[in-house]
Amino acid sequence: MMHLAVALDGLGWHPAAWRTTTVRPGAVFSAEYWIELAAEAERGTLDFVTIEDALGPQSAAFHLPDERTDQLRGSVDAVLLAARIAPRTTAVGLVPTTDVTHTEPFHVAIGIATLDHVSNGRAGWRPRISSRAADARHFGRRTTPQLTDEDVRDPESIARRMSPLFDEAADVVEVARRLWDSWEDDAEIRDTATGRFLDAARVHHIDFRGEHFAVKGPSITPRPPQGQPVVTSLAHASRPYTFAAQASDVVFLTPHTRDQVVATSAQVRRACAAQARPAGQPLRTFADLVVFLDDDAGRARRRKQRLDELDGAPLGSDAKIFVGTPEELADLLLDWHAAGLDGFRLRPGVLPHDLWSITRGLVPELRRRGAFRTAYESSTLRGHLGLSRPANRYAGSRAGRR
């Protein structure tokens, strides 16, 4: 069975989908508007959605921020957003973005075991580096690489450029993966006869040193319910594998073709084998895929052309763009999945229209094919991507706060 999920951006991940007479660019802003996406991701039995957040205003340049006010500005906190989304769903995953070079590695950990706990088991998290210069003004306490022109026409360079950013970024995974473990399972005795509530031996301080920064702890919210909340990062070049190879649980991957797929999957595997990331913690591969689907091809080419129109410009996109029907989207995702992907996040360039579309025609497609769940199967999002619940890796030690 393959794994499939959808990321949730804005009105869509077409910058001109907010002009779409289907939507509702007055409901963005409203926690209704995401509930319901939600909502209808969960009906479509998918793993997980993502959520995306940044810490600029949206930008047609992926470096620099820009004067356009005919495309979709402004946004919500992703981890408050999926906090809010959680009592309203039941089985869907939340997977929110949070960025991770000017944001403190313990609030950011706290905030995702919170995720995790008013879920029940369903939260996510991807760790996101700025890579936009001017994102350090809005705090003054650091300057970033500023990229050119030149260097976002090359994935391999933005990774040069921002390698220090991701060696940072995998010291924050690393202290917000120890904070979870900070509280063994059963630290919390609540024994009112007694009046024990803690086991403080059970608490542990992590007293992670790096080269950025050092946290002592423990977290002050107990173990989360699925033990680690699920890691996830996008990667396009070497770089980012090596992140994804030693502080992910899913990677987002952008292959165009077969033979991408193939050899992507080979330099995330080499990336694996370099860190000696173990067997018994395997890494998911999702292809990242923009989708316009309707019922009739030409339809779905129509509507997308419009909004090029729109827009001034045809859609760019670091994902390949589908525009076809569910039927044909579906032989690609079996395609791909029998060339090694675990799954795909699908990227609906209109909300809600092309996730109807994923859920009411993509989902039924893959049923009749016998490729993908009808129920779930699992209440947490580690279970529904066939991902053990860790050990504690300070169970057994007693070398606590006292």
Given for the second form:
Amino acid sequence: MMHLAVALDGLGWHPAAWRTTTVRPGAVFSAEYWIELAAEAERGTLDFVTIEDALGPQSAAFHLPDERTDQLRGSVDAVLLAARIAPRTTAVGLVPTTDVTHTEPFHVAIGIATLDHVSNGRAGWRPRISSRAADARHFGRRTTPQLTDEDVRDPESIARRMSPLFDEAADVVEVARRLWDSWEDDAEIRDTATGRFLDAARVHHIDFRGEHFAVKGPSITPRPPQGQPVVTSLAHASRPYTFAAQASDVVFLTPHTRDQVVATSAQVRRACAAQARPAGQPLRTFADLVVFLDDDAGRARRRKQRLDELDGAPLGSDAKIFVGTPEELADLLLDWHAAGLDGFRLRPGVLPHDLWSITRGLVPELRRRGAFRTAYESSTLRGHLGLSRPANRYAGSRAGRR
Amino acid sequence: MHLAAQLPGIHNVTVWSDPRSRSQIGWESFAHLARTAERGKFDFFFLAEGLRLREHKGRIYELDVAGRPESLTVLSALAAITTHLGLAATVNATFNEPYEVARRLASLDLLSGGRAAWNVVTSFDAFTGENFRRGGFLDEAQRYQRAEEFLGVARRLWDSLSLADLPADQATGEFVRPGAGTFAHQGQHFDIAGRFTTPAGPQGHPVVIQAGESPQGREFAAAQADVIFSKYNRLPEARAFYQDVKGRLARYGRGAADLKIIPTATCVVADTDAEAAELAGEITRAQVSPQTAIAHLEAVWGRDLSGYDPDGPLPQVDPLPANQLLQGHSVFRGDRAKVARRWREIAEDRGLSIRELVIAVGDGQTFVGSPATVATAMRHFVSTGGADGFVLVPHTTPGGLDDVVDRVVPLLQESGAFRADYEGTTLREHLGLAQRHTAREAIR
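What would you give as the form predicted in complex with the partner chain, now that the form predicted on its own is on the page?
Let's see the whole complex now, leading with the same chain.
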């Protein structure tokens, strides 16, 4: 069985998507728009939806802000959006993106833990480094590398320039993971005989000291229902592969061919082997694909072409762009799944159109071929992904004392 | 009269030992409390903040309810199951940055249809700072300067981008107006510039709440806040505070109705006044367990008193007030030598045991009696210039508001002292506050 997720961003991943969407484009700033998308993903029994976010405006350039007025600009905090969706859905995983370069690790960690509490165990997280130097001016506390036009042509070059931020991001995830474990599951004892609500021996300082920050702990939020919410990351180069191996439960890769699927998967496996991941905590590998789907492949091509014309340039993407029918996409996904991937994160070219094509076209096709679930079999995101609830890293540490 | 509900989780108000007491972190508890508050037509639901678990004698403090969510995240979830209730988060101005806080509050206001509020607090200790990149802390004067500048920057950011700047017009192909969201600010604490990304919600600016006590805090609130949380829930001192703060408003071109003063209060309701009094005594004793009594005494005395009998007299040993045993607890950070002298005087005058003393110096219960008695007392408090309403703090989670909402609120409604139904949809409308925008001349 393959895993399937959808990446939600604005009104779709084509910069001109808002021009042709069937919803009112301004609805992107309202809760109901997002709830409807997540509910549709849930009707398709998808593993999870991701929600993009950044602490600066969108831009046509990877590394610089721009002055374009003909593309979607503006956004809503992704964690709050995910929390707003949670009570209106029951099974689909919710994976917001947060910046980890300009934010406080403690706040981010308790935000994700809280999302896990309000969703009864459906939270994930995509920590993201801030790769646009202009965003640092929004905070005025540090500077980050300014990528050049030359840099952005090559993912390895970007990753090299950003390497210190990846190191720091790995520290942020380590802090979050320790904070999530800092309360043992049975820390709350409510012992009236001794007047104790908590057992201090089951609540732990995390004592993290890194190059960029220190966090004492413990968390103020008790251990989330999943123990550890699912950490995801997007990776295009060797340093991010290592980051995924160090920090993530799910990695989003961007192969463009079957050969690249094989080669990239092997590279990720080597990175995992070098990191000595905890036993029983595999890294799930997903491929990202931008999709334009219609029952008639010609129609999908014309739709995409029209969007390219509206935007003034053909769509550029780190991930493979798939234009065709749900059946053709199912062929590709099954082939790549056989080549070693655990699942796929599809980026709809236009919302909600291409999401419907996924849930009402692709999903039934995959089910017909016995490759995708027909109903949810678990209630947590870890459960959907076949990941067990991890033991608490601190639970053993008090054994000698009691 | 305005009413708010606070989810407990601070100090020893919550009686976790009550058999009806449920999870203080589970979603169902928050949902129950918020739905109850909305059923009671409350103005808003309020969450406090504590960014580090308290420690006593070098260990995590065990006696009080602990464990809380990230405020804005849980409030955003509550927006999904409520339609009118205001949603107030306490967010620290010391351990956050304006761009992110302004963005998250604008997001909550959008996602809740104009129901967001921000209780602006500053942090007082390096102990809390140990959980943050910034570390450290600021002295009293700096704290308010930073908070004031922080709030000013947040307002500027909210004003920098509105839905009107985002026409998203498919016919013309214009999504965003040129330059929308542009801001620049240079001050003592913040030097920032760029583009804001989240359009202001229906309220323009979320409702701003403050809890200033010091003259500086009162001045800050008079200039900037829409609501003050006060601790003054006894009439004479409440009236003095009320008059003092309202008297400062004219200086800022504001009227008395522009700032609501609402003290925190607890209610104990029973069929008769006598039963309620008995129940109030039980609650208070449960709040001050023998262990809590000793811990509070230790916090003031600055020394280990675990060998003393909570039902016996105060120890003869002198306090070591410089010694801070209980960290992260705002109540015990004042002049401990002075507090210790006062406590000894009270205990000796009235012949109180340790536990009786800690009960006597505590807040006790604010409104106690039959539903009619409590409703009358609340109305009297408001009509005689003590407050504009109350933040009610229930003793138990999640059922602690049920009695007030089911038995007291209907009486307040019948008498016309409290709304029978919501008349608007935004929190500013519930509070009778104008939509707030500052001038935009600095932006373009």
